[in-house]
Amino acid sequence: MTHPADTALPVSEAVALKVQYQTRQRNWRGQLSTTTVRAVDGIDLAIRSGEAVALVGESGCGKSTLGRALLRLEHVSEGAVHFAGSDLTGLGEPMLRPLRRNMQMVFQDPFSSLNPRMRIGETLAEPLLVHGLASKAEARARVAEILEIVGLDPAVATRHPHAFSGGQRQRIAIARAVIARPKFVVADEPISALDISVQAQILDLFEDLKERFALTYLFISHDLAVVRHIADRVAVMYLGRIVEEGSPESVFDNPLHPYTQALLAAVPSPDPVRERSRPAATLQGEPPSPAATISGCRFRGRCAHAMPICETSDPALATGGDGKQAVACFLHHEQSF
């Protein structure tokens, strides 16, 4: 069955996107050296209207940098960022400002993402008033409406953030992101700082908002298990590159890249008997530094299946015959594609 997003134009798109930083440090002799950190290293990713894309990978792989770059909160070193058909790459902040209402972000830490001096009602009304989307009276009504939608009593609009739990604060942060009816939302690890009991509720809220507002979003997570039931598509990221991409069914039921296989093997099973009998995860060691110069496949140093070609060539992301899954791995380039 074809998903509606399959034929829609991209709302947000990265084209050969690179985000690099220059860092300076002195050695023990006091000599200054400059290092290039390749946080995002040549990514193509298109997110279509109404689609929920999950971006997963270890901490430090560049997930958050990619999400921020899609919103033009990070400088683009090379490549391009498109939004709703417009090229955002070279736009300065004055030209980006009118577009901000349609590009919103939910941050990881609910305790630092809300202004402690502002009442919740003021925080939620701000996007409407700044962008001229409502009068003060209309904004108050919209605030009450969105608080009910995210599962909070409208009466809490008069309170300050310190009066709320972490889960409640994240509901407020999500409400702030969607109150102006944006076209695209980046949710950057929105449940990782929350208790396990609250995480499922927030995931359910994202699913509800997606249906209610036809929300298009990029959901960033380091945990593959949490995204299986909320994503229309999963992209696995390793050291600045996407190494596997496909539907949740294909990625979870038939993972092709050794890195994806290792991530899934590391997910604990709720069945104690199955947990004791399953083989240990095969992923060993730590990923190389994004500042390191790497020839060939960037995963080869941790891969049990590395071949001679992996030392000299970097595998491209190649799509399979069914068009539902792609992988950047020489194990599959000739055998499956």
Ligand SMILES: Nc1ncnc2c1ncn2[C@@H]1O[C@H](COP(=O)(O)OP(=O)(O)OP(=O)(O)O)[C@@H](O)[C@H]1O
The other form holds:
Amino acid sequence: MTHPADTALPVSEAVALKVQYQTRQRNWRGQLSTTTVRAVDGIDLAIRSGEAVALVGESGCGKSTLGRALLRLEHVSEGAVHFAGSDLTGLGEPMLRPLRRNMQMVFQDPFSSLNPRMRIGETLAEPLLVHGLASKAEARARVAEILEIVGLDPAVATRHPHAFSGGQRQRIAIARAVIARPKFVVADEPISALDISVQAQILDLFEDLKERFALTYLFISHDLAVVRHIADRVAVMYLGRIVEEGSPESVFDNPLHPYTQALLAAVPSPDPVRERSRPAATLQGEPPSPAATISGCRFRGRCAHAMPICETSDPALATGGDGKQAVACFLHHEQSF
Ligand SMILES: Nc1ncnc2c1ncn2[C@@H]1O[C@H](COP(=O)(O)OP(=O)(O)OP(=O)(O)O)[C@@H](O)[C@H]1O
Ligand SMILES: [Mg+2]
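What I would like now is the form predicted in complex with the named molecule, since the data block earlier showed the form predicted on its own; can you produce it?
Full complex below, order starting with the chain above.
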């Protein structure tokens, strides 16, 4: 399958990316020791212009760290991060600042992402004024325009965040992210803190904005049903790595990686017949700590299909199945045997 975005240049790209955190803790003797948490542990991902890539995986697998690193809101330990052809890896904040209008983030919690002391109009105008993209009068007009686009009355510009519901606040946060017409937006679980009743509306807004502004997204979500609805491509992450990647149809209808299969088996089906035949939780236990050193495949301790090779070799992400998706699993890497 070729997608129109296949030929486009990557807007955002991770190249052999690693992000590690050093954490210090005291042991029972009171001695300090340092542990390395490998939150992102060797990821190659290219997000092309106009594409919505969904990133899924269990809590703690490194999704937010990857999203932040792509925007250089996080340090890079190894590898590289590129944005629209520029290497961002070694850039400090002064060099990143002019690029920031083109790379925006929408956070999960709309209650903490807006400054409670600023009027909505000031919050929304800020990116335009900070980057010198508009005069005050132009900014006012752009604020009214974007409020209408995200489904709010332009008159709300004079009010403060406390006057709004969670869904309305998320509309405002999204308006702030897109008002300066960024090329790339990372949306980190943008609907999971919202009431079920407004989640679909916010998803529709994302789809509308993608068309309207030709936006490129990384959409982080633990809800696979949502991902199917919104993504052009899905990347499944496990313990700091992408273990499967492909179109939503290929990944969801023909999952190759045992981890993807287990994630999908855990999703309740709306169809009662399928729901009755759904395997009981196949994913047992917790993922290992990202501070642990694991030989071979990082999923093997939870995998029902683990083979001897999985103990000694670390499978790379390579084309599997009928060539439509990439998978990091020896069950699908014939050439490895
Ligand atoms: N600033 C930090 N210092 C130390 N460890 C961190 C830091 N930020 C994240 N981590 C650790 O890195 C790992 C990945 O965290 P991250 O927040 O990226 O996961 P996530 O997939 O977004 O999880 P969730 O679904 O819960 O949001 C976790 O083990 C986390 O505890
Ligand atoms: Mg997260």
